[in-house]
Each structure stands twice: as structure tokens, then as C-alpha cells.
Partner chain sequence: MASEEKTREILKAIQDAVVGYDEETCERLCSSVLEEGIDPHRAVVEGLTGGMERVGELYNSQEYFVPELLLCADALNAGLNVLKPHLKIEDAARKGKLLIGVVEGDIHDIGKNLVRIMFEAAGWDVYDLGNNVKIERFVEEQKKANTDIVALSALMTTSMLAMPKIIGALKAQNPGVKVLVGGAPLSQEIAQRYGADAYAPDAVAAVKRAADLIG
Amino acid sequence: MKLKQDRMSSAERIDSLFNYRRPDHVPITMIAPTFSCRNAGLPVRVAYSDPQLNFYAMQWAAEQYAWDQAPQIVRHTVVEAMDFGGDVRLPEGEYEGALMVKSYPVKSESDVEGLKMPEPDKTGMIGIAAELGRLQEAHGLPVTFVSRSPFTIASNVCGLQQFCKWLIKKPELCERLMKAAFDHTFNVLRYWADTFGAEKIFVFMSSPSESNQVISPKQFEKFALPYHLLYHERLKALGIKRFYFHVCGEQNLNLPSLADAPPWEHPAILSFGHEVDLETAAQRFPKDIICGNIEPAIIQTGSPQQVYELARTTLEKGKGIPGGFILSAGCELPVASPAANVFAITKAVDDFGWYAE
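Return the coordinates for this one chain only, taking the form predicted in complex with the partner chain.
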């Protein structure tokens, strides 16, 4: 769908943000691979198992709701527990919306010793993700690489609860798991760069296990932050320029140290949950494109009017952010969001999201 007075294509709109220029209107981006499947009458598991169907479902949703796929956010390229040999199954039934971990690859301290590095071109869902990448390439979209932060990947290899205990009692085990997570991520990224070319890749990362709902800002600084720094050194060395960081959940206490020396190349897209105020985010990261942060629960359970009003006030806060702004849900768009509520966000942009020519 085109909005009333579109003056730019979707790609131009995103390019203008990356060049610190105002686009024609505030872009809309969603993390919505599973919602898009439901939206097209497909089961949620398709988002994990069928790249063709999933790709076209995402394309239809993007057109229907005028989303700018900056980038097209697909399911994880690196699926932590699965890649390292855990037992993970596809979602099924009425309520499952994501992969279900049946058993973690690391259950005891000795499993950390014996952890084998996955093959970067074959393991887990990498084959499926590569097929999706080829479709994106063929349609002139950036090729997405989706992973979580090394801290989050490591915590999902042994289970977050075990990882939390080791942070205090056996930090050396956490370090080893994070190192393995980091190395695996870059082994796959190198394969991605060889397959698609570094200039076409758009890296997406999220970091839920680092949220202050789980760890302290000190633990963030000691364990998680060093890997963010290393991560961007390696991205730069690979020549990958575009980076989308979803700072998941409540991370207010982590922001000062993250903002102290943001390691990514500017601008990056930094997306925040409803837990982080957009003005605070913009002040902390003035050189980046701020994205967010409509509460997902309200998109699912509110009325279209409520969502429209929330989108309007979010636009009011975000539209003038000097580094640029993208309107989005505060995390993944819930699978069960009513279509009218999702449309209400688009309508709010059409009514209040335009910049003067």
C-alpha cells in the first residue's frame, strides 16, 4: 500500500535516514515474521520452516501495512540452543509463537568443556536462512543476518537460569560460552559475507537476556559489554555497514555504559521497548536512528482507537529526534495482533508522520 503523498520509495526512505536526511515521512518497521504468516493465513511454524512462504507472507504484510523493511526482519539465522546441538522443536498448537527448547546442549559444567563448534554453513536453520537471503537478494532487499547478542546466545545454550548462577559462581564458564557464541556468530557471518557480499548484509541483533529485568548494570558492564565492543570491531573488519540493534526489555540501567562509547558505526538503528523512554534514548544516542516503541501488549489487546492514539503520541515524541526516527512496536509484533490494530499504526503515520518537503 502507498500512503497518501509518498515521495520516496521504501529504500530511498531508509537510505535518507542513514545519510542523516529527513525522509518524506516517518518509516514503519516491524519485527513480524510470525505475524506475517498468520496475516497470510499460514501457520506460525512456516516462519521457521518454509523460507518461500515466509518471504512472500512478509512481502504481503509489508505492502498491506506500508512497512519499510529496514531491514526485513526474519527469524534467527543463528539459533543458539539448536546450533550447538540442543533439542529444539517448531511451534505448534494454538498458543506457541516461537521455537520451543526441549533440552539445552549444555546441562553441566563438563558439557562446556566438550562443546563443539557448529558448522557455519550447515547447522540449525542456516540453510533455511540462506534460502531466505537469496530471495531477499533477488528482490533487491538487503540480506538480513539475525542473531542475538553473545551474552544472550550463551545464556540460551545452557539455559538462562544456569547462566545467571554461573555469572557469580563460575564466571569462567560464562566467558567460555560467550566466546563460543561470538566465534560461531562470526563464522556464520563470514559465510554470509562470502555468499552474499558484505555490502548487501544488514545485521540485526537483539539482547533480551541482558535486560535489567535479569542482570545488574555492573554484570552488563563486566560480561556483556566487552562482547559488544568486539562484535563491532569484527563487523567493521568484514566491511558490514548496516546494523539494527534491538535493545530488548527494560535496559535503562545499562544505557549509560552502552552510550559511553557506542561501538557501532553511526548511524545504526537502535530499537527500544516501551520500557525505555524515546527522549532518553535520543539523548543518549544522538548519532543514531531511534526506533520504537509501541507496547506490543497494547497492540494485541487494545482497541484500534487505543493503538492509533498510542502511535500518535509515540510519533509526537519521536518525529523530531535529530538522528532520525522509525516507528515500530517495542518488540516483536505479537502473532495474535488484530489486523485493524496493526493498520491503526499505519494510519497514524499517514495522519501525523509527514515531514515538510
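Since the one above is the form predicted in complex with the partner chain, can you give the form predicted on its own too?
The next block holds one chain only.
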């Protein structure tokens, strides 16, 4: 749908933020590949297995709920445990929305030694992701490259519990896994740049395993932050300019380190969970576009009126952020979110999200 006073297209709205100009209204974006499939009456596994059906499901959802595809976030390009040889199954059942790891590729210290680098153009779901990228390119959308942070990829190769034990007892094993994760990510990203052109690529990265519910800020600074710095050195070398970073979960104690050494080019889109106050995020990262952060659980389990009110109060906080603001859920839109609740967010923007001409 179009909102009642639209003065810009979706692309114009996002471009205005990247040029530090006010758009016509606060943009709406969602991490919603699995919700989009469910919304279109498709099995959730389509988000991982059928790029054409998934692409059009996301297009229908974006039009239905007036989402700005900035970028259109897909599942997946780099798929961690699967890419390195783990046994992974597609989601099943009513509430599953993610791949499920049945067996990790690294179970022991010796497995770290024997870990083989995946082929960048053939491994896991890379072929499916590339086909979806071609559909994005054909429809004039940015071509999305999706990865998690090297720290998170490494933890998903051996399992988060094992990784956290090794952080304390065998940190050299974690370093080897993070280096392998980093190298694989950029092997695939170079393939993306060669296939689509760096100027068309919009990189999306998330970092859930860096949550302070998992590691301390000192561990973040010692182990995770150096790879964020390297990540952006490589992005700059490849000529990729647009970056969306989902700082997933409770990461308040990590924000000072990120803010002191922000490695990305400004502006970037920085997305936060409901655990991080939007005003705090804006103060820490004044040169970036802040995105978030309606609590996903309320979108799934609350009433439309509750979601509408929460969206309204989030808009009140975010609308005046100097670097720009995008309204979104604080993480992926739950697969079982009621359509009326998702529409309540759109309605809140239509009622309260406009900027003066």
C-alpha cells in the first residue's frame, strides 16, 4: 500500500537518509523473509529453498505493509555451520523460522585443525542466494549480501557453548575459527562483487553471539572488535559503501567500544534490539541512521492496539534523531506475527511518522 501523503518512492526515501536529508516520512523496514513467506501462505522453508517464491513473497509483503526495502534482507548468503560441513535442516512446524543445526562441523580441537575452507561459489545456499540476488538486480533493488559477524559465525561452527569455553581455556582455537569465518565471508563477498558489481551490493551483518548475555565487554573488545575493524577495511577495499549492521540483543556494554572506533563508513544503518534505548544509540552514533526497535515478542503476542501504541512511542523517540531514523522491529519479525499487528506499525507511521515539507 501507499501511505496517504507519500511524496517519495521507497528508493528516494532511503537515499535521502544516506544524504542526511529528511524523507517525507519515517521509513519502515523489517527483517522478515520467513514472515513474508507465511504471510503469502507459503511454507517457511521457502525462505531458504526457493529464491523466486521467497523474492515475490517479500515483494508482496513490502507492498502490503509499505515497507522500504533498505535493503531487502534475505536468508542467507553465508550460512555458517552448513558452509563448513555441518548437518543442518530446514525449519519445520508452526513457530520455527530458522535453520536448525543437527551436527556442528567442529566438535573437537582436532576438528579445528582439519577445518576446510568452503568453495565460495558452490557451498551451502550460496547458489540460492545468488539466484535471489539476480532477481533483486533485475527489479532494480540493491543486491543484498547477508553474513553474521566473524565472531558469531565462528561460534556457530562449533556451537556457542563450546566456543565460550574455548574463549577462556583455548582462545587460540577461537582465533583460528574467527579467521576462517572472516576469510570465508570475504571469499564469498568477492564472488558477489565479481558477479553483481560492488556498487550494487548492500551488506547486512548481524552479531547476536556478541550480546552481553553471552560475553563480557572486555571479551567483546579483545576478540570481536578487531574483526569488525578488519571487516570494514575489506569492504572499503572492495568499494562497497552501503552497510546495515544489526547490533543484536543486549549490547549496551559493547557500545562504548564500537562508538570509540566505528569502522564503517558513515552513514550506515545501525539496527538495535529493544534492549538498547534509541536515544542512547543516537548519542553514541550521531553520524549514522538509527533503526529499530519495537520488541518482537509484543508484535507476535500483543494486541493490535498494544503494537500501535508501542510503534507510536518508538516513533516519538526516533523521529527527531539527527542522523536519520527507520522504524523496525528490534530483531527479525516473528514468523507467527498476526497480520493486524504488523499493519498496526504501518498505521502508526501513517498517523505519526510524517515530516513537514
